[in-house]
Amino acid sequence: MSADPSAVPPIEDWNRLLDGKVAVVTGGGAGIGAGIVELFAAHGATVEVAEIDPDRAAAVAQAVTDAGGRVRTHVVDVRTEEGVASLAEAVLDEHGGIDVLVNNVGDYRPQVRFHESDPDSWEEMYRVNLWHVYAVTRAFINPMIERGGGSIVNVHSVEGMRGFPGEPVYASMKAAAAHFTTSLAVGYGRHGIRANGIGVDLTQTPQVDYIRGNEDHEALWEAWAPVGRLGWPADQARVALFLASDMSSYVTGHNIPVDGGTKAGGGWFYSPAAGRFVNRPKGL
């Protein structure tokens, strides 16, 4: 840490907020993850990307390289012990440690509703939404301590910060990721490590497509989100950049909804016409 940890970069350096830093981003090949990778690289970080899909890994590497950034991709599955070990070994052999960790992997794909679910479906949800957050963080936290500290950003969901009628198992795992973040911040702050989370909602990604098949979506945003528009990966990436950089040097233990205001505005409504809970005006 610097002699004056409250110091922030002078305004002329705000376009290089991660200069010289090593950042690891999981699930960095598309969507929010790719947005974070590209923005971090643009701000001077060397980015190490974990991505399960080789085509996506190649695409984000090409995009960053073409823009003059520094990136390496690792085609691994961070839902497995082997994948996490392979990622950590490759990154630490190259750099010795890291400065920023973004746990971005996650997905919402319940096979059935809760009353029809079973331990196999819970395990699948656990691996993709929570287990890897523990495992990847554990793999890098000692090297981060040895390096003098750093920033951890856990990307979860606004559904872990409010009641989610659609899938309580998913919501509980996102809530666990959020509370893990808060507790990690308290436990490791004296080692120079900050930990914060991002609660995502209403963001256009390959996993959650708000546009396809919804031709009139533009007319619905005034009712849908308090900010009146759809979110994009860049919206999440900018918050991740703030949390990763020294601009947030006195911010830790917080989970920030990056949701266009849906948590503040309520989010879920029961529609008698649809016979279910909805969060899209079209379904009311």
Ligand SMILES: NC(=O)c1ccc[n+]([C@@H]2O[C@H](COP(=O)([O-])OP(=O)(O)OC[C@H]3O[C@@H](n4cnc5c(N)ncnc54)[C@H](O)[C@@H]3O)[C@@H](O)[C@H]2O)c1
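Numbering follows the first chain given and starts at 1. Keep in mind that what you see is a predicted model, and the values were worked out from it rather than measured. The term rigid core refers to the maximal set of C-alpha atoms that superpose within 1.5 Å between the two forms. First, how it differs from the form predicted in complex with the ligand.
- With the core held fixed, Gly260 shows a CA shift below 2 Å between these two forms.
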Contents of the next structure:
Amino acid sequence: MSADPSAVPPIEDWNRLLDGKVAVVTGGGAGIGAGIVELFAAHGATVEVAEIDPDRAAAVAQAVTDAGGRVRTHVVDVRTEEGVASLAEAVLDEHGGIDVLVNNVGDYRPQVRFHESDPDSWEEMYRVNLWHVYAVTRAFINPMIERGGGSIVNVHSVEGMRGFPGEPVYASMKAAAAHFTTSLAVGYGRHGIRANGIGVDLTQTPQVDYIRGNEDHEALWEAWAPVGRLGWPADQARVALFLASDMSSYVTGHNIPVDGGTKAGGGWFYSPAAGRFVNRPKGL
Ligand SMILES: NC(=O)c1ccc[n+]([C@@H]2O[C@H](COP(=O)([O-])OP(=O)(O)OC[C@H]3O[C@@H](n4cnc5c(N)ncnc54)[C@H](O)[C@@H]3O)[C@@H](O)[C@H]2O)c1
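Starting from the form predicted on its own, produce the coordinates for the form predicted in complex with the ligand.
The complete assembly is shown below, putting the previous chain first.
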């Protein structure tokens, strides 16, 4: 295959990076998913949202429509075969294929200590963090191949890219989602399909609420994140937009931590008291 510079839109179109594209976003009713849906729609995509919660589905549909975008919502549970099949049928009946798939659903709750875990808790973690990544991708990959390509963005976690003491089963599901992404990219690149992942951390959403019950959080961010602030769904959505669009036409197989620098920081923490980074904090 030869270089195709026309795949990158001319600079005057950089505010419409997904014009005419069809994008599926799972868990698009709230949090990071909703941020992605709203930004993709603002960039001209028709967005098909899979969302388990009808109120959240209605809210994101309203927000996109009010902003002049195109969106449809499907109230489904992507942890089930029926949910995935009904999503795929509704989307493919309407469009015949898709250009972008964002697998965003995931949950670290309930956080069960490994020595207290059991096969049921492993199964729950698997269903909500990994099973649907396979199932939804499987449902849309043939239509993507037939269309000549597409972009898959898997939203996982920085906890799949470093050791996570709190919940090793969750972390291993996220690591599997990251490696699935890498392997998919290698296997399907020749079909024009790119696959990349986002390793999220520290982002304010209904699931991970850093603000509620944490009145002094503003003062703590300089210790919590190298960039010194909380992350927002829009921080994730901009990276998803880059990966979904032709702006990243030569990027595939990568998992990008979008984490305010926590992975890069490793075990180093900024100590306001010491006025420097420390790797052996004694009450920061
Ligand atoms: N927020 C963070 O700091 C953070 C950190 C690490 C990883 N992540 C990952 O980022 C992704 C998004 O997280 P978030 O914080 O925005 O989550 P969230 O729970 O705030 O939002 C997820 C959305 O998905 C919907 N949903 C949940 N289960 C579903 C299902 N089975 N079928 C369809 N829809 C479903 C929810 O109703 C909700 O609207 C997840 O994969 C999560 O594991 C987030």
